[in-house]
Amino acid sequence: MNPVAAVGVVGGVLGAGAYALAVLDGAAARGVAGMPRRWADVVVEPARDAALLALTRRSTTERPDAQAWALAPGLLAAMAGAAVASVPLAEGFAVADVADGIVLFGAAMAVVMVGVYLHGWSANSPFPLVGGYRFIALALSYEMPLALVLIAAALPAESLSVGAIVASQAGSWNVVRQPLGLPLYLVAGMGLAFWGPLDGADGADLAGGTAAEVSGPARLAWELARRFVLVAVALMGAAVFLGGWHGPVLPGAVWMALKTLALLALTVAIGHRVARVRLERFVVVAWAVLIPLALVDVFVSGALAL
C-alpha cells in the first residue's frame, strides 16, 4: 500500500471511529441525564460542537512552550495512527500487518504517556502540569497489564503478528479461551486514553487537567487525539479478543466494525456509570490485583498452548 493510501485508510478509520464514539457518548450522556434521545440531534451534535470549537478563539497562558503545546495532540494522534496501522481491518487487508504488530501497538501506547505529559507541561500552568504528572504516575499501572494480556493472546497463535492472532481464533475467540484478558485489557486501555473513571490526567477535579488552559481549535485537536487513542484500543481489542474479521454471513470488515463499536459502546457506558477512581487507590489495585491477574492469564494461556 502506497503511503498516501495508507494515511487515508488510517485517517478514515480514526475519523469514523471518533465520530461514532462522540455519537455514542452523546446518547449515553442524554440517557444518564434523563433527556430525550432524539437521534437526529445526537448525530448532528458532534459536528456542531466541533464547528463551535474550531471557530472559538484560542486561549493562552503566560510564556508557554508554544511549539511543544502544539505538538502534543499531533503526537497523540500519530501514536493512535501507528497502533491502528498494525491491525488488519479484514482478512488479508492491513495497512502494516508487521510480524511484531503487538510490539508496535504496545510501543505506540507507551509513547502516549509522552504526549499527555507534554500537553500538561507546555501550558506553563499548575493544573495542567499536575494532570501530566498524574498520568506519569499511573502510566506503568496501565501498561503492565496491557502488555501481559496481549502477550497471553499471542501465545496460542505462536506469533506477535495481529493477523496471525486473528487467524488463530477461527475456532474459538480469545475472549472465551482467556476470560481474564478482555476485562484487563479494557481497564488498561481506558487508562491510556484517560477515559471515564480513569480520567485522572484531564479530571474535573483539576478543572480539566492538561486541557485546563486549552480552548478553540487546540481543544478540538486534543479531544480528537484523545478519542483516537480509545478507537485504537477498541480496534485492537476487537481483533485480539473478539475474533477480528471472523463471523457468519457478513463480510470480515463489517464484523471488525461491529465489534469495535461494541467495545466503544461498552467503554462509553462505563464512563458514564462508574465514578472516577482515586489515583493512589488505583495504583494499589493495579499492582496488587490487576497485574497478578494478568500474570495468571499469561500462565494459563501458556499452559493451554503447550
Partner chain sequence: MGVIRRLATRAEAPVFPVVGAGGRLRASELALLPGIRLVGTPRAASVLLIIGDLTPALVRPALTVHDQLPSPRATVWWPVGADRGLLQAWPGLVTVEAGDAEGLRRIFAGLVEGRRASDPPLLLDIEPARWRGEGPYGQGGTGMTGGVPFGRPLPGRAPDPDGLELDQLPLHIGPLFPPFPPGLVLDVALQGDVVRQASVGENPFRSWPGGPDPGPLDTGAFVEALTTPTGVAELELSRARHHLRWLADALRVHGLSALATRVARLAATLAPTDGPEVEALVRRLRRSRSLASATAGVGAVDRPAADLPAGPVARAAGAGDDARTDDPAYRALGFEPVVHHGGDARARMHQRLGEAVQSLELAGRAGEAVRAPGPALEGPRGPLRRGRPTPSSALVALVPTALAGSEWGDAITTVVSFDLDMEEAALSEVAGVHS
Given for the second form:
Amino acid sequence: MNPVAAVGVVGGVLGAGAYALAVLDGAAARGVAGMPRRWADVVVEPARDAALLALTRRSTTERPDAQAWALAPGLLAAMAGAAVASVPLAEGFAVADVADGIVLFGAAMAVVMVGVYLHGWSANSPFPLVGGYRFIALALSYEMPLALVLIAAALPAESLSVGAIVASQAGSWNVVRQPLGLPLYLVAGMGLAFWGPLDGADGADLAGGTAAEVSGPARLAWELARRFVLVAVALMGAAVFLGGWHGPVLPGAVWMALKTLALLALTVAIGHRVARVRLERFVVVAWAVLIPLALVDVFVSGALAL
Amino acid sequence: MTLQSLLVVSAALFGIGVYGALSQQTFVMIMMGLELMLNGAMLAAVALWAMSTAGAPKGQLLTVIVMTVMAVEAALGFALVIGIYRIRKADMTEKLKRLRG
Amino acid sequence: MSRSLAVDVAFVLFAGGAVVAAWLVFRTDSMVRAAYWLLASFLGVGAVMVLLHARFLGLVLVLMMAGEMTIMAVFMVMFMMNPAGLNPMTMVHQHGSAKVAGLVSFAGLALVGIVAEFPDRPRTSDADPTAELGVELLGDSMLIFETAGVTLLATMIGSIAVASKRGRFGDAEEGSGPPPLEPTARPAPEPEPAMEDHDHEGMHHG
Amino acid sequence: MGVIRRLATRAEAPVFPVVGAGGRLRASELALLPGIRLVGTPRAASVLLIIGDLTPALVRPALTVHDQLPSPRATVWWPVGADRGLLQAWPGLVTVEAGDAEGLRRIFAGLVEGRRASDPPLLLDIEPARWRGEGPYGQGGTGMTGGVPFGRPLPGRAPDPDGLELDQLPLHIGPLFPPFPPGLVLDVALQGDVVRQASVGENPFRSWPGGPDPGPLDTGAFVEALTTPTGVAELELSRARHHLRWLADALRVHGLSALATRVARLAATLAPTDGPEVEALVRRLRRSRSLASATAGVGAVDRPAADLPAGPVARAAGAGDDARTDDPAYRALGFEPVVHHGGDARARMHQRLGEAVQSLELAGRAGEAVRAPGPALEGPRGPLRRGRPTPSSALVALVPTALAGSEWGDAITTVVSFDLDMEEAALSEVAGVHS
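We have the form predicted alone; now please give the form predicted together with its partner chain.
Complete assembly follows, chain above in first position.
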C-alpha cells in the first residue's frame, strides 16, 4: 500500500476509535452519575475538551528530561499504530498483514511500557515518578498472560499472522473455543492502556500520576496516545477473539467496527463499575492466577488444535 | 546492505560493548556493555544466516541461543547485584576489593 | 524508489542509529537515558534483522529488550547514585585501556568481516523463515532448544535463590560482616557504607 | 473567532479547588454544578477556585498552585462566612457569589475567547538554589555526589523490608492535595510506592495570629444542637448527608468518580423519603467485590479501645459507644448503635453506610421529636462534648501509625477512611466551635 494512504488509514482508525471511546466514556459517566444529558452535547464534548487543551499553554517543571517527555506520547501512538497496521480491517484488507502480526503486537505493547515509564520519569516530579514505577510493576506482570493468550489464539490458525487467525475463526470464534482468552486479554489490555481499575499509573490517588505535570497540547497528546493504545487493544481483540470480519449480512469492515466498539464499550463499563485495584494485591493475582490461567488456556487450546 | 557492511556494524557494536564493559564501574553499566557485545554477535549471526548460509534454519537457532544467553546474563547479573548489594551495600566494582564473604 | 534502495536507506538509518545509540549509552550521565539508549540500539538491530527477513527474531528481540531495559532502568534508579544525571560526573576507570581494547576488537572484527571471504549464498527460499525456525526448534534441534529452556529455568531458580533475602543457608545478611575477633563473639557489625571509604578516590580519573 | 476557540469556549470549565476556611460544604457540591469539571491536578485546570477564606498558612500553597495552572488561567473566589482580608491583595482575583457556577463560566468563557487576560504568575520563577559546578568534576560539591544540585539533596537511603537499602524520597504533601481533606499536610518518606514514615504537619487552619478561628464547619448543625433544642429528624438527616458526602469523596479516590457524583447529588438533595434509593446504593456498594478488595485490611487500627477516639471509626472496630444511646429523645425511638468489626477501611465504609441508612430510617420515624440541649451529642465524626477535644483532633493523631509501611494508594484510602476535617481539628475543644 502507498505509504501516505497507509498512514491515513491507521491514523483514521485510531482517531475515530479514540473519539468513539471518548464519547462512550462521556455517555457512560453521565449515565452512572445520573446527570441529564443531551446527546448532541455528549457527542461534541470530547472535541470541546480537546480544543480547550489545544489552546492552553503547555507548562514545564523544573529541569525535566524534555526530549523524553516529548517522546513518550509519540512512542505510545506509534506503537498503537504499528499494532493497528497488522490487523485486517476487512477480509483481505490490512495495512500490513505481516506474517508475525501478533509478535509485532506483543513487541509494540512492550515498548508501550517504556513510553509510560519515560513519561513518568521525565517530568522530574514525585507523583509522576511513582506513577511510572507503578506502571512497571503492573505491566511486567501482565505482559506474560498477554503473550500466552495470543499464542493460544494463534494455535488453531497455525500462523502468527492476524489475518490467518481471523480466517481460522470462520467456523467458531476464539471467544467460544478459548473462553479464557478474551477475559485475560482484556485485563492485560486495559492494564497496558492504564484504563479503568488498572489506571494506577495515572490514578486519582497520585493527582494524575504520570500525567500530573502535563498541560495543554502535551496533555492532549498523552490522553490521545493512551486512548490509541486502548483502541489498538480493542481492535486486536476483535480480530483475534471475536472473529474479525466474520459475520452475517453486514460487510466485514462493519462487523470489525462493531466488534471493536463493543469491546471499547465493555472497557468503559468496567471502568465505571470497578474500583481501582490495589497494586500489590493485583501483582500477586497476576502472577499467581492470571499466568497459570493463561498457561491452561495455551495447553487446552494446543490440545484442541492437534 | 551487504554482508561486509553488516559485519562492520556488528563489529562496531561489539567494540563499543567491549569499551563499556571494561571502562564502567557500576555493575549494571558493565552488564550493558556485555549486552551490547551480544547484540553485535547476534547481528553478525543473522547477517551470515541471511547472506552466507542460504538461510539454513540453524542460523536462526544460533540467534535464539544468543538471546537465551542474554536473558541468562541479565537474570544472573541482576540477582548477583542484589546479592552483593544486600551484603556489601556496594554497587561498584571498586568497592569489592576484598572478595570474601 | 526501488525496493532495494529503500532497504538500503532503511539499513543505513537503523544500523547507524544502533551504533550511535550504543555509543551514547556510555556518554550520558542519566541512568534512565543510558538504559533506553541501549534499548534504542536493540531496536535498531531488531529492525535490521527484520530487513534481513528474520522477522520473528527481530520482533522478539524488541519484545524482550523493552522489558529488560525497563527493569535495568529501575534497577539503576534503585541502586545507583545520581540516577537523573543532575550531577555531571564520570564513573569510568581504566578509560584509556578500555578505549584501546574497544578499538582493537572493533578493528579486528571489522577487518575479518571485510577481508575474509564468506561464501556468497544469500537466502533464496521463499519459505516463511518463522516457520522454518519453528520446524527447526521442534525438529532436528529440539534437544538444543530444550537445553536452552532448562537453562533458563535453572537460571530463574538460581537467581531467585541468590537474590532473595532468605537463601538456602538462612538470612542473607547473617554473618555478612567481618568475622569476629574472638571465637565466641557475635559477628562484628557490617562495614561502614563505602561512600566515604578512601579506597576509591581514584575512581574519577579517566 | 476560529472553530477551535468557539469549541473550547463551550467546554466544561476545568476547575482546581482551593478549599479555605468554611468552604468544605460548598466544595462538596462542586461536582454537581453544570458546566464545571473538577480536576485532580492544577496542570489540567483553567480556573483556580478559592472557596472560603484563606488562612495565612494557606496563602503560600495557594500561590504556588496558582502558578502551576497553565495559562490562560483565572482565579475566582467564592467567599463563605467571614472575610478577614487576606484575599483582597490577590492580584487578578474575581469575586463571584459562592455557588454561582454561571458567574464562573462567564469568566472562563472570557478567558478562552481572549476577552480576559490570563493571570500573570504571582511568585518568582527561580530555582531554589543556583547550581554551581563545584568540585573536580563539576558535580556540585565534594565527593562523588556530595553536591546539592538545585538546592535539593539527592534522596537519602534507608533500609526497606526486603533487606536492601534503597532511596527514600522525603515529600511534603498538602495542604491542597485533592484526595486529602482540605488542609491536611503530611510529611512522608516514600520508598517507591511505599510510605516508610509519615507525620502530620502544621495545621494551616491554626495559623491565624489570634489562634484558630475557623469558618462555618460542615458539622455546624450538630455543634449548634448542643445548646439549642433541635429536631431529631433534622439532625439525623444531616448525619446521613454527611456520610454520603464522605462516601462521594471516598468513591472518587477509588476511581469511581461518576458514581461519586451520583452519591454527591443524593447527599445534596437527601430527604427522609429517599430511603429506598440509599438502601439500593448501599446494597450495591456492599456487594462490590472490587471495592471490598480495595479497602479490606487497609489502615486497620487495633483496638486497645482506650486509644481509639469514640465515633464511627471506633464503632467500625467493634466499640459500641454512641452518645445517642443515653439520649432520651433517641431512647424513645429505640435507638441501637450500628457496630462493625475489623477496624479497617472496609469496616469504616460499611459502618458509615449502615449509619446513613439508620439515620434516614430514624429521620423518617422521628416525626416532630425534639432533642433537648445536653452536654454531649453524637456528631458524624464522633461525640461532641463541650470542653472536650473535637473528634477530628483525636483522629488526626491516628494517621502516622496507620500509614507507616502502607502503599501510597492504601495510605490515601486510610486517610480518607478516617473522615478528617482539619478545620475542626484546629480547635482543641468543642466549646470554641461556632457555626
